[in-house]
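Read the single chain below, which is given as structure tokens and is the form predicted on its own.
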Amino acid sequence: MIVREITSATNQLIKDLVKLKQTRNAKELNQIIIEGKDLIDMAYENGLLDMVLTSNRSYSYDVQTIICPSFILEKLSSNKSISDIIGVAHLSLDNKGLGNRIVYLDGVQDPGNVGTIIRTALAFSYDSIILSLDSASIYNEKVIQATKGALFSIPVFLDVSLQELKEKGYQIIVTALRNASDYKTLTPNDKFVLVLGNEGQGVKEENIDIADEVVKISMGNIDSLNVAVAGGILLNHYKKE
């Protein structure tokens, strides 16, 4: 563990951090700034975390560790509630396989719903996650926040053609309202991708042209649910027991 000490918010690798604020840096770089003790702990034991910034010299990762005041915490810092440990780290995007049972999010735009799906996909043991790329960024901080660490801990893939996993034999399983099935007759098989739908507009027509099976949930009083709602519905009906 190599420690240092920075009293000033103009040094320059603080002024290189504050810039990953910034979701495009973030992703050219492909490093992120975390806050919360918990969120560190999951980097940190997924191998992800790179450095911590710290007021409180109790802390101890093996990983560079800076001592700095809470002024320039606060300048890292995208919250009201200014942590005593803010964390900077990567991201192992695409490095495991798919796996069998995926979570594919068709132009989720809300980074709040983002961030739930991924958090949920994991509390429900699902292998992966795919990003369309007019979903919110995975890079973005409100996204990781809401993952709460989750997305150290399932692999996450950018822009898969579900095309492609459909000729390497995933059943391919979309939410729609229109000529739907109950969610509730349907039992996936071993391999299949659960698709979910923009905020708005919902599933692309292409990709429910090319699916499997549509589903939906069925319902009273109202016409649809927040997506991240439905996403936990269905994800914990198609859990594997």
The other form holds:
2 protein chains.
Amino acid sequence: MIVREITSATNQLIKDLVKLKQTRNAKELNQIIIEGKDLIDMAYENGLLDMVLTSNRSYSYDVQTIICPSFILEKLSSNKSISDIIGVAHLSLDNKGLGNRIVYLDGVQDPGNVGTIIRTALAFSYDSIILSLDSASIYNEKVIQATKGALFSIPVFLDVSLQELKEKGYQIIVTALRNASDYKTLTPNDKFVLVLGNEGQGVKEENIDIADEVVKISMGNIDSLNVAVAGGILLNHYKKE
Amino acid sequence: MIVREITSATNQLIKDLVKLKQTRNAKELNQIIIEGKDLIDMAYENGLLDMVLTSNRSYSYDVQTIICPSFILEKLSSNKSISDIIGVAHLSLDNKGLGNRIVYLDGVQDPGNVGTIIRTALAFSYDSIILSLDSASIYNEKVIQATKGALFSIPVFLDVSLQELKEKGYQIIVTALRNASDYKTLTPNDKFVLVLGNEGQGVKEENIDIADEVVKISMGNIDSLNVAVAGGILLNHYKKE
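Let me have the form predicted together with another copy of the chain next, following on from the form predicted on its own.
Following is the full complex, with the preceding chain placed first.
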């Protein structure tokens, strides 16, 4: 473990790291700033932690370690209450294969929803997540925080088309309100993709058109659930028993 | 419908309304700023809309209507992309009775989670919501937005104790990870309270102690679900069929 000390916020490394707070830059370099001990531990356990910056010499992650004053941590942090450690990690994209049980986000735009669904998919042992290009980015800091580290354990793919998955033999299960069956009446095939749609518009028409099954959750008063909540109910129900 | 025009942001009414963006002031006056046509419509339908401010004379809510330029709407808005109308509404607290099926939030702190759970409770026809004093406030603007208007339709109570509910004959069902049964093994009584806990700490020990039933959701990889997602799964399962 390489330890060095940085005391100035104008240090080039610090300036480069601050840029990672922009989703665009994080994506380009496949490198993200992570906050919170849990998130750092999960990145570390998955071999995806590149560096830590800390004002506390007692941490012992076996990665490049920068000792720095807390005003530098503050510059890197997006939280109001900052901790004594910040991590730099990368994502391992596309490397484990899609697996059999896939969650597909079709234009889910709220970062909290995207992150929460990734967390839920890991909790219920799904094999991978696919994000359409118009979904919130996996490099968005709010997405990263909301995953609670799940993004380091479950493979995340970007922009795979449903048509392609259908041709590969996956059953396409789409959520929609119209012409849909109650989700409980369906037992998915071994290989399936569950498609969750945009907060306002739902799943895109062209994706509903190629669906093998269209399901909905029956409600009482209002036909409206948050997409991460609806996703949670479905991912739980269709999980491998 | 009373229509008047205001053109200056230093107008006393506008200054007073801007203050409602602070949770503290909104709570004190029981008056909230609401944004988005859906939210305004739901407040109106429930007789809880007090006033609208708009730059567009074509709206016809039968409430006090202030015609004003968009820079004034911008001052009142918390969104980046503002619309041409903003509403002022109040909440109808405690007036419909607790009912038989209650959701109790014990220190749930993320405003998005609190709002989302309120929305879910309405979707699955629960009778009321109770927020402990250390939960995010129902007057917090992010809570309000996340409810998508559900807070105008489902009674919200503040700070009722679980002990009190137990004495009134409600079955207390608490979520926790330790010493808990799978939620599917339980069929709730007619009168019950489902207790959801803080994002980090879960339900308080003293509340677990008085529980009649302790339930959990079985997971695979990690014992961790977002509380609004866990709540969604449980509220759906325990809803009235």
